[in-house]
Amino acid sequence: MSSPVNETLIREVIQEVLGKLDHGKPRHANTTSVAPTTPQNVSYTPPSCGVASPKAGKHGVFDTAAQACEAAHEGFLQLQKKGIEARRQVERIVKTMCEDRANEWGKIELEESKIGRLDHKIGKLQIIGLVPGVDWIRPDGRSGDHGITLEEYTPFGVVGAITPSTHSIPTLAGNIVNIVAAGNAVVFNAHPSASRCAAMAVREFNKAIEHETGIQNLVSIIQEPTLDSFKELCAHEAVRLLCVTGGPGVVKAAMQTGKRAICAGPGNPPVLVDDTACLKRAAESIIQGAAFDNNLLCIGEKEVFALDNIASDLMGAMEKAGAIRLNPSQLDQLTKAAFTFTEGQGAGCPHPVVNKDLIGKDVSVLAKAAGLNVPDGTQLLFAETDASHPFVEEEQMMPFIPVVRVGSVEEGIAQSLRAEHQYKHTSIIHSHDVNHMTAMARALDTTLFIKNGPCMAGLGLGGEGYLSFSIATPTGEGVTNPKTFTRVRRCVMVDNLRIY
């Protein structure tokens, strides 16, 4: 049996999560993991009575976590019988549907969540094809004097997944590709602010999967996610692994459940620009990354540190590239609208809390709060601030970015490290000095480190690599892929089967 779930902890933390967007929480969470006590190779047998039949739902959408987990377990058993080719079919179905229905589903998600930009909601669905699938998983064989060894990547069974409101359908779809490619089934508990569009996508995926493979409920979801459904999902015996994409609150709760958890937590990515950089390219990249989906990406540029001798030129280049600079009065008005201040715990100073009503909103909304009008098509606002400004300290997820002057590269790296809060998520540098790049990479030690490009280049969009919407920084797995959701199993033949 798994360790009992700490219901008090989960209720305290997740009540906060359900009450507001994940990224509006206090920054630092205790993420000490608890080792699972349930053996991962013990098969799960659904109870024969006392639990509602999985047939109570339809096409993967269920009223309770118990129903969804039972159904997903049955889907996993069906997938096992169908084999690897069925995994390929599911991968193709999800990627094709996301591309074909990107316009429709992007509109549906934006209408429900009311955050971000429609063109980028659509774009995030159109690129699901870049998520790695079945071909990513290859066995590792080795041969020696004493025989051969084969290591295979095998599934856990049922994965419980938590998705954010910022990228609901894209995260769900990318997780399905990775998780099913590894041979698992998956149960989702979506963020309440984007749960209807998630359930809609799951229903459509399952219709196609059942039609083409005969497998039912391989992907399941709780129709109306709640604190209790999250708790039940984490505690259910069929769920062998958790995948959580969200803020520090939900990450902390998942890591206290006694189950192994792959957690994609918050980020506050800094940008450092030195005096060897191409300022035109740096300005355009900063705008492109910070403005994407109104800065909802956890990898998105959140604050800029620029050497003092080029800071004015950089800000001029940003204005030429279309960003609008706020004066001190306008910045003050926007700051008052974007944050409320409460006493920090033990800090002795006010702690800023992001106004969730401005998160992911268009530039025109922020400009109005700052007391100005901006031309149609403006993608980003910026202003010069000091290093202690709330827009520097907090992962604010708005199409605004602060620019801070620093006297040296060493100071810029130190300020970047401070602003990143050691999430070890993402950092960016614009420089042609390899020593500066190396120093920042070593100091921040982030999962993604982008040089001379926008943040999206870290996920294969303009740079080399592959895509995932779940970047597991608190638990260390990094950019998730199918291998992330597997167990490594070793098969050894002693003194035989070697060719020579």
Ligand code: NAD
The other form holds:
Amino acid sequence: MSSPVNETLIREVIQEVLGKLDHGKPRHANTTSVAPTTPQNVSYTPPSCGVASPKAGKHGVFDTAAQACEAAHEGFLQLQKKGIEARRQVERIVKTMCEDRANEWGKIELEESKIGRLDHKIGKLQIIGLVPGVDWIRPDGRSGDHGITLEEYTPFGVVGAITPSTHSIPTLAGNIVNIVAAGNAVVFNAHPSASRCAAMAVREFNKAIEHETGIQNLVSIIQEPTLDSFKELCAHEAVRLLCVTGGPGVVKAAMQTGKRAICAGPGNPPVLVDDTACLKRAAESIIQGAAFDNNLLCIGEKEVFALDNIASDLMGAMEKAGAIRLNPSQLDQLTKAAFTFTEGQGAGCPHPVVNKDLIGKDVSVLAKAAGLNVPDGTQLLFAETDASHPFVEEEQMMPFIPVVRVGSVEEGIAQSLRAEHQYKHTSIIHSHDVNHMTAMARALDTTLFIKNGPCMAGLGLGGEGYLSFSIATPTGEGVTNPKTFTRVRRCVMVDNLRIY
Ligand code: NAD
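Pass me the form predicted together with the ligand as well; I've looked at the form predicted alone already.
Below, the chain from earlier opens the complete complex, with every other chain and molecule after it.
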């Protein structure tokens, strides 16, 4: 039975709360923003100046992490004040600008980073519209005998984000859409080899955001990122959450900061092809995925394990679909160019280290290193290797894929597991046998598991689902979306407001 309602007490409480709220008016007429009384910002008090000095940076681009974080915190408070519609405006601005400027920005990014392919750099910007935004944030409600409860997905405040060299502007833009849709501000420390294009995009986004919403520095960036600025960003009091996209080094560093980190880490996706697969479809899918942006995608096909009884036919189908097969001596030359071998680890075996000069380079460059010329427009090189080849072991990010024969599906799954290094990132199977699919899914335990399609089907491109350029693998959040960047808070009304 409900407890009796004390109307006088309720009236008093409501009066007190309304008094504190000031009916939405700024509490201090002389300040540009109001620090809301929500718990997420009580732990950080900006320095007495409040807003970073205008001289410190313009349109979100700052010299130091501290300046960027302070300005972003102020941007967060402004966003809170403007409400949900301002988040929608930011989402629209970022998506529209990426689409409209894809050609120009794709070119700028390629010129700076010098890795990948122009058509795909442009393509990655044209699809930012597929990243989920504000509409993703819906509260969960419960209604019952004891009243109603609302669980709301609320912002953290300022998110510190680290972006990779492989897709600098697309990751930055996708992160902004997700992070701001959730009501946060963001500060970026970009990869130094793609930081100028990132700063350019931040500047352009901010100009438009400032113009349309009046909010300044909601999206901030450190102009010249370094390891020190990364540390400063991670340690800054205003930064409540980290979103890291990159290889093993930065994932480890982020996890050691003591802050909660959403880590989109490295992958080395294996592809298993069995004797029930459609080999034409498998060959075309492998080429499409592994050739994309010269195999810079973390989800991109990196090595193929093919059942012995169909391996030759699969390689024939790959040739028919336009890939070029290297003979053993060409493979040997390419391997020598693509890797250096350091002193042994553990068992004393030399350890292959990928030659950065060949990462993300065009097929013609790889072919030259292998000692052959290939026709213009060739998408991918491949060669038959054994399972312990460096091209299988290492996340090599080049438009070349090794093909390894295996005697059984069990062996193929075991070799795939080994090659994936437990990154738990992405794996792919071409098969029509559900037992094989299930066995591989269970054994590899990857975040994305794609059946009978290219890797990008796992991100809503040719498969069902949505897009993000940050797939949180070691920390388990999966394909990041606005909810990834929220705190769940519960609002409970006892014994009332249930309307049925
Ligand atoms: P990278 O690890 O060299 O750099 C990524 C970012 O981390 C950069 O901003 C870099 O400056 C920073 N960084 C690197 N080492 C650091 C350290 N020790 N301390 C602090 N910061 C550090 O990676 P990259 O070459 O730019 O990108 C490719 C890697 O990123 C691949 O391993 C790829 O699989 C991975 N990646 C993963 C995803 C995903 O969604 N899971 C997406 C894109 C790329």
